[in-house]
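Just the one chain here, the form predicted alone, laid out as structure tokens.
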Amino acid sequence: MKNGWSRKVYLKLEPPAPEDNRPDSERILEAVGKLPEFSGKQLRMGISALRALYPLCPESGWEITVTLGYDGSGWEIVRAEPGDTTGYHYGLCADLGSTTIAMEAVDMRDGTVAGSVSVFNPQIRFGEDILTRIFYAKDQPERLEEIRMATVEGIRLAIEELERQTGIRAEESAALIIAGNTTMTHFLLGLDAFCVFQTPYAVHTLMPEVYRAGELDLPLEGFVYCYPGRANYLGGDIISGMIATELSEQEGISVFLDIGTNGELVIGNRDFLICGAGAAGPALEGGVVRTGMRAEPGAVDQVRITDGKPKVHVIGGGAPRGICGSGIVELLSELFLNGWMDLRGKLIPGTSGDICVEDGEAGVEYAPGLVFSERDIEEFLRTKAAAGTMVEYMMQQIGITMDDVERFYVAGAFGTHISKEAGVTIGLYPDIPRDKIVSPGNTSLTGARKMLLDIGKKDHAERLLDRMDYIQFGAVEDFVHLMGAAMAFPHTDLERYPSVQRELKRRGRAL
């Protein structure tokens, strides 16, 4: 790609002679500077490439390929090789998540993905949730360094797995683009992240520079760039999502929702962008729920009630060990539609032999030995209500309704795997035409790839930040009160969910 963050150039140079004894580095930089794509650009040669010039240049007959990396303002020659190797040119991009790190090796010639991997983030050993990790490292430089190196370890693991899969070596890449939330970016850079959590939420940086990979202990010859963020809870992964979906360039109004421990939201189009973030709760990620777990082998990810019994699908087959986010959504939808649970999330005794009581609390045994309790349902309701109220509050602020929305993006793996119908049934999604509900997948990774292939996206992302009006939902005085209306399946106002009403009527369950 002509505008990527790294370039490879084949040079056929005149060797030094008595009448032309310019230094090797000057000879190469001049040749590169004469090329149209580098004309007038700032050029320099890195120390690794400089050290390689002898005996590489004379032994190759002064026919070499140089790799250039973009440092944010100019170009640096980071690698020199004999002959023409321009047919082999790869870059890396990554989604630095709190649970997993997803990475791609991308062919810089045509933008195709040569390999894709996902590894668990080693930070997990310092706490399953982000807040535990933040407190672990607070005001403890040696612990902060532990978490930083765990982050580096995770990125290295992903790089090593990519090499096993594709044969592409990291040292042959001159660029790595990373998208992650504000906390993950702080940890990668070795910055105490307590400021992300503590008022007044003045974080250490929202605009990371372009860094040499070596400064971050990463095994590339070139440079690393992290997406900028808008606020403490609205980080680079969301800005990357904006680049991925091109939401800000569309005429129609879109909603972009990413639900995890925090809920991040953007509403807008090419004329306006309003964004916000707030705590949603970890229930959708399997947190808090007693038998909850991540979407990995052994997790129940699909549930149906057939012939009065729960039937489950387990990731990887075998015996179920717990239930992940998509399984929770389907379980609750099935409980509600089949009359085992009322709209307030209370299980109804006598509707099924699978409803049991443990320690004085009702629950449903969705798989042998695995119980989903009313307390679990309540935790999910809070998460669902928080996400829905964020959308409703923001739309009220700008004076639009769901009728004005052309696309409702649900980002991340969670959105990809959730049944749209189940999501609507329990009020996690609005009751709109299903083709308007879009699951674009890992937009954080997609946006990182788009950035890798186009340095112009850096300026684009930074311009987006200036356009985004930000709401901190935690500072909205009546937000908890507003959530009360959404603390029901699908909502206390069932008129908002006509398709759910029709399905209940079809089943003989008029409410």
The other form holds:
2 protein chains.
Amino acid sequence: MKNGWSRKVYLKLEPPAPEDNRPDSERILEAVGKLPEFSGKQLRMGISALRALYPLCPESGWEITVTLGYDGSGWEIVRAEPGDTTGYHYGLCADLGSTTIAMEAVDMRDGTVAGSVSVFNPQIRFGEDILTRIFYAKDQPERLEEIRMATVEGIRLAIEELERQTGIRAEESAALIIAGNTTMTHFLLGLDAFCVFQTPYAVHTLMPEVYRAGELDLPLEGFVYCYPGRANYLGGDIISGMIATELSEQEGISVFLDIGTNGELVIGNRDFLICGAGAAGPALEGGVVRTGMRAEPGAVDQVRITDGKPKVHVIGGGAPRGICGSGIVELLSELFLNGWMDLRGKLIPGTSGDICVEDGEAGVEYAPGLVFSERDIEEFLRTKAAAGTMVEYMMQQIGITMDDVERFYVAGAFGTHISKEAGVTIGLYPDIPRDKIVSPGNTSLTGARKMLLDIGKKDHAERLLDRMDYIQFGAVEDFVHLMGAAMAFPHTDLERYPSVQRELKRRGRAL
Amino acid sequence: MKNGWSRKVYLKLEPPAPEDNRPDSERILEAVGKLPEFSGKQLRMGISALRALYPLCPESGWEITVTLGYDGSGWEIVRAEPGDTTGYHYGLCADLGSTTIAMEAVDMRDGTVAGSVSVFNPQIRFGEDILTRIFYAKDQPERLEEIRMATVEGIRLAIEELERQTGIRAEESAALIIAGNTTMTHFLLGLDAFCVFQTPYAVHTLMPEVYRAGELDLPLEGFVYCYPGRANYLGGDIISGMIATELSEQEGISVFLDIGTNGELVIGNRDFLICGAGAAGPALEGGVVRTGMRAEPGAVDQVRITDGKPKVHVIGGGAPRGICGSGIVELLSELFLNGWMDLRGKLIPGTSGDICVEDGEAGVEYAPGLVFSERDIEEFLRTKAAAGTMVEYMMQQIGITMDDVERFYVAGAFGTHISKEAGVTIGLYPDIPRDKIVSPGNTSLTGARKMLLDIGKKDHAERLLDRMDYIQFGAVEDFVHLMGAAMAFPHTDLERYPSVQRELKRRGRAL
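Based on the form predicted alone presented above, generate the structure block for the form predicted together with another copy of the chain.
So here's everything in the complex, that chain up top.
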């Protein structure tokens, strides 16, 4: 891994002598500048490293290791240590999510992940959902500073946790790459994020500079770079996903869908890239559904209807307390395949003793005392219809069909945990060969890691922005019409889902 | 003044609209980048400026002024203000002396000095002379930090004093240029300065980076640059003097002599530059001479022997408390011309009732109760001999004589206050046409101002370093021999001082 944002160089220097009494700093900079890796590059000595040179240099016999960080245009020596410590060299990358901050310590020598942690984003204390936080801080600089410091605290916690778990002195890192959506990046930088949700969606920045960690109050010796974003709703986490999947470099066409708090979508290949985002998500994160919850202990994450009864799997193995996204998708798939629910999402009373009516509303008791109501189903239907319609609309725009698609990426934790089959059954995914449906995991984090290991990815990411045509779905007229057609399990046009038709036929269900 | 380290630009921006919703930061950077002044230059938005954009931009109707600072390779927007404030634009420059910190607020529009202050360097509390301070901090990081913070405090005080006197908000400046000797620069940066006085004189840095003011704990919004130095004893203050006098660009040969705590010397023109430094100074600053003192109220700064009695002028007009450098030079000149002292610096008893013997040592009571002893004279003689010998030795090395010299610069406060005639009489200055002897004042400060007004001077100064051949006088064998010959008023070889010979003859003195 020769092109990372952090470098370590071992130097065996000639000690100063009467015939060569160059200053320590210049002696070191000249030695580094002579290495092919840095020749012709901007090089400077950071103030902390400069202060550390004495007595370090004479005491180490002038055999030292310097760590260099990339500031976006040149290199700065941010640290000096005695002896050869090039065998110990870590950088940091993070996915700054609104709920969770995932961070890795990456061995800069070979790119392996040496440690991986995730902590809750302390911003949560200002609101579970992003909008609450934005309104909390809107036009209130002191509150914005509270949220900024909570974000900083989250990154501090992640660094501490990394150190605790791995013993790696993460705060010595010369580089931290962060991928987050536009709001998260705004909060990290201390910027009012109301602009993200307000027309004309001109945010404060989509292309953050490389900052000295100290400028952002981050406990790190080097530099911090946040992935640039394409638009208010299409932030650095998605650009990071582009770098992670490399879909923009491939011949085959990919669909990249990230359903989280929002739904973000990119379709393209090396020749074209179209992207957009829309409100499609909260139902999946447990925010909207009544018994919904995050994928944490107590959450139902798998559902199977066997012998006429829902059988659930609970994370952590204890009593179920609610249901998370993957549980919802399986629940709905099972309800539909077993004929308890019709394609419009209406529960059919009498098909099961677990279908009950509470406060005049039908629901299914998927676990003791836990009911998934028709209103919950409708919320979910809206979410999946919005996501599906974004994909459909965009494909119409470019004149391609699902047959032209080589990869259908479903990014994020959601994509990782959901059963592909259930996803297709309820129409969240298109009915394509299952091996084309790819769950690449946390591509925001993966892209951040790839960036960390290759400074060239900064230019790459910035060039990507220019290539991406952004569609504001809100401005699209027939979007609502298309979405209406998608408000069914799997779709009002069942012909689009032949594998679901076959399964229903196999089960003897009426189509 | 179009090439300064600080720029202000007034921007009338189009407000964001649905058809142009570029982020605020990118909108501004693009507008600045389109100006011829910044086209093709590295441009970035500083974090403080970024945070200030909202609500500043919409509230000002998108008519704003941005201030840019130069970071040594590119430009950073460090400040944003509503409306057109380009008419208010100041930068700072300072001479960081071991005794005094002189600072100016410079109008960046036309280069005029809008305010000028000087404060005592708070380092003095750790020792009157530089060596005491160096030993105080040697190998004691906490003490070094004390001295660093005292230096920072001095600059803070100067900035506050500037604001108090002129109303200029100096801390809003985007640039501060500092010229100081190697020890002062080390202390400002927080570096142990013992290296300055220890063979092989390999100091920690002679070429400081451009630092963000905050990194140095300086209360400024922009960047700080310290003049580079050529050697341990030939620091940034002298390089600044080169830029101030422009002697390195002229056809005629100049001698540049700065006698302060140390003696620093440069001889050259646009074709060659030779430099060196030596212990030649303390006697002039009042540190060594028994009744010596700084040029402050109570100090004798002028002496004339009239009607067989010394008549003195006292700074501030009160009773004399001691004598400063210019007073000493005049006193010795008068003693010599009036025959009270011979050319070896021995007082001649009987020539005046003011010559007394105290504790077995002869002295002259130049003012009531204030005695200048033969030991004081000898100290001074040593100082002036060292300075003169440096000049002489160096001229011998290049094979020139005083006749070849077009300008003899005597830099510093000392040069400004001393009478040229007295300086020549005692042999501190060579006996050349008086208009060739130039007192350019505080060239360290002047050079800092010139730098502030022209970023091109940074390269210029750095190139100068390569051009300057440094001579270690300590390593020179016949230096002691030459100095012996100079241990007389004006010199053992009186033929070199024809104008002094003439004056003695006029006064009927034996030669």
